[in-house]
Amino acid sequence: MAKLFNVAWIGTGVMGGAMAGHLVAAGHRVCVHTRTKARAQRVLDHGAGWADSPAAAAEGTDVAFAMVGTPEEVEAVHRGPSGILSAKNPPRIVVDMSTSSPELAVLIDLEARARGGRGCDAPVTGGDIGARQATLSIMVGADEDSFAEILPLLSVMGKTVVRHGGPGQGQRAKLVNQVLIASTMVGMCEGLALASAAGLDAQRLLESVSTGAAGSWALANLAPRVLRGDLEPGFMVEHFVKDLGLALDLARRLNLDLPGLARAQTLYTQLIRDGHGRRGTQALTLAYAPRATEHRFV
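Structure block, one chain, which must be in the form predicted on its own:
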């Protein structure tokens, strides 16, 4: 019989709620905290407990997970005055599944070790669909012993779980992932804009190209949303811009020039200025709308 864990879960947003729900469904004892309790209601209804702070959720647990939006929120939920690591009896292992700074991941590990525990970073890719279907790809930065201990929990949430090295390396792998996605999203939206302007049936076009060399996760999962006019977030624009900024910072420190990444960041930053920061990353299609106002995707 698989070992069952006492788990804290911080953050039940677009992806976090579904991920915590998989742990509950697997029989683990889960205590959650999020800024707005109503957003946790679904996982609470399925058997999770509630705590009024990250510290209270983490008290005496085996493993504490966090899935929040920004490095500032990561800092607060782990190292803040009511954060996970301020618990009187902190968890043995702290796992940050947000996309954040590699340097912050190292600091969380160091502070966790000072309290007798260990810190791991395990950011994910796969969006809301992957979170709901438990098919996420999880990129882990952890020592070998910590990875072995948390692997059964991560495997409940994801289909592909890979350790990339010690603390911080999971975050670096995730930033590479975001660089790969950024130019793919630009190409997808530009291709759909050209198809529309050229009078092509975009749905038939997807049937033609999705299984060829142009195929991608974005083309298979996000292009159909664009065609339906569905710009709801699987992953928010404002969070993607944060990730692209982290990737550009890492590239600059390594003396790398990544012009495709810089162009994608410019386009996505403009979306935020235009009021679309809370939409999904497929909202990049709006950047091309002014040039094709007479055309519609059909």
Second form
Number of protein chains: 2
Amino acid sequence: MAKLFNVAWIGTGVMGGAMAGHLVAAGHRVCVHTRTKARAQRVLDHGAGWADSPAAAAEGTDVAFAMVGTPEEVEAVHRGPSGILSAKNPPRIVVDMSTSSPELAVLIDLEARARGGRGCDAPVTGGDIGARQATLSIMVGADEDSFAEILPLLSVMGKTVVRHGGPGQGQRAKLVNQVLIASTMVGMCEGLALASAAGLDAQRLLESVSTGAAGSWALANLAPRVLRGDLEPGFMVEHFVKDLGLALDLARRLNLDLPGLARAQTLYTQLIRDGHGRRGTQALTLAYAPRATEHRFV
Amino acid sequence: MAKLFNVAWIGTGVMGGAMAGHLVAAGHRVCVHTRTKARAQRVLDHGAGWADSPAAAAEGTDVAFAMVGTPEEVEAVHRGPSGILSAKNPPRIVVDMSTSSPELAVLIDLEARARGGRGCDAPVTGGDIGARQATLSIMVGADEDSFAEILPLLSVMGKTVVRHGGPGQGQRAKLVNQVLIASTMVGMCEGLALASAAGLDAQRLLESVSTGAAGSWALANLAPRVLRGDLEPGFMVEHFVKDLGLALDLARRLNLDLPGLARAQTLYTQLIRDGHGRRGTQALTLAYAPRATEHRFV
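Would you mind generating the form predicted in complex with a further copy of the same chain now that we have the form predicted on its own?
Up next: the whole complex, starting with the chain shown before.
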């Protein structure tokens, strides 16, 4: 029988709730905290305990996970006055699974070490479906010993778990993932816009191009949503813009000019200004054909 | 038994030679012409006939195919003084399978009609491997009757054969395909550059990201070549730049601003200026990390 852990879980949104649920189902003792208690109800019903703050949830646990929205929230739940690291007996390992700043991940590790623990970053891809089905890809930044210790827990939540180096490297790997997506989305939306303007039938076009050198996950999964006018979020524009900003920060620190990424960030930021921040990333199509689709989406 | 045709084939390069070979193998009577006769030797050995000009090859045939390099060559082999359309008894249908200008396709159809024939465009994706294995995706611009007539011939060369509308629409569909590829390549090369600069192991990175939302044909097929320093052409930079120029022309005629495409065209054009025009499209990586890879590629 696998070792059972005392675990804290901070952040039970759409993804975090499902991921914490897998830990409960695997027999671990899980204590959760989230900003709005009602959003934790499902995982509480499954047998998790409740705490009134991140610090209280983390008190005396083996591992504390966080799955929150922004680097500011990551900072608050770890370093804030009632954050995980302010627990009297802090967890041996803190694992941030949010997509956040690599530098912040390093800082959290340093502060965890100062209290006798370790910090790891373990952001994910695979979205709400991957979280529910435990098929996430998890990109880990951790020292080797910590990775070995948390691997059984991560394996309950994801299908592909890879260590990319020490603290911060999980976040950097995740940011590369977002860079790959950004320009692919630009290509997809420009291609669909050109097809539409040229009078091509987009369904037939996808038949011709989807399985060849132009093929991508985005073309297979998001282009059909664009064609049927479905801009509901699989992944939200405002979260994507946050990630692209982190990727641009990273590139700048490395003296790397990434013009495709910069252009994608500009286009997506404009989408937020136009009021589409809470739509899915496929809403980038509105940057190219706002009038053609207006009656369907606005 | 399927109807057998008298066919002319102009252009027996890497792809055209293999495609003409499939027609010979299917039992059709094929007469070829190409600029350098030695490059036709293989298909001549398989049983094709030889003619000294496009006009001579096309004389009295049912269908004349062209598979050449640039719109200028397309124009010359169709409309030149010894071009296909100057045959005494021109073919009933001329089919240009090169990637070329949609407007030129319309013009060739008009001139073919003036001589009692029809023009079709049928550019392809799938590269030299697709040509050899007859797994090409063929995008056809043709009237319905001509399409019905040439479909058995195209089906010998490709797996996916789709009519996208009248003359010119095959070319427009192909240009959309190139738009999709262009920004995906930018994303791939920027992602790999960021990974390298951030000290990530690129093989492990691909393990984490290839099957998720960042996945693409390019990432699965070209990223591994970049990582092992293989910039040999599957598809050449200088041909890609020609195609991107045609796509930008099309977008401009349609008053469509495609900034991702424009940026890709700029980056690829710079590659030609730097002497990499005859490398594969994955050589775009040199735009981001010239020094890191210099010792391997130059």
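Residue numbers count along the first chain shown, from 1. Take the two forms, find the largest set of C-alpha atoms that superpose within 1.5 Å, and that set is the rigid core. On a predicted model such as this, the values are computed, not experimentally measured, just so you know.
Considering the chain as two rigid segments that shift between these two forms, residue 281 sits in the same segment as residue 190, judged by which superposition fits each C-alpha better.
Remark: the rigid domain rotation between these two forms, smaller part against larger, is 12°, computed from C-alpha superpositions.
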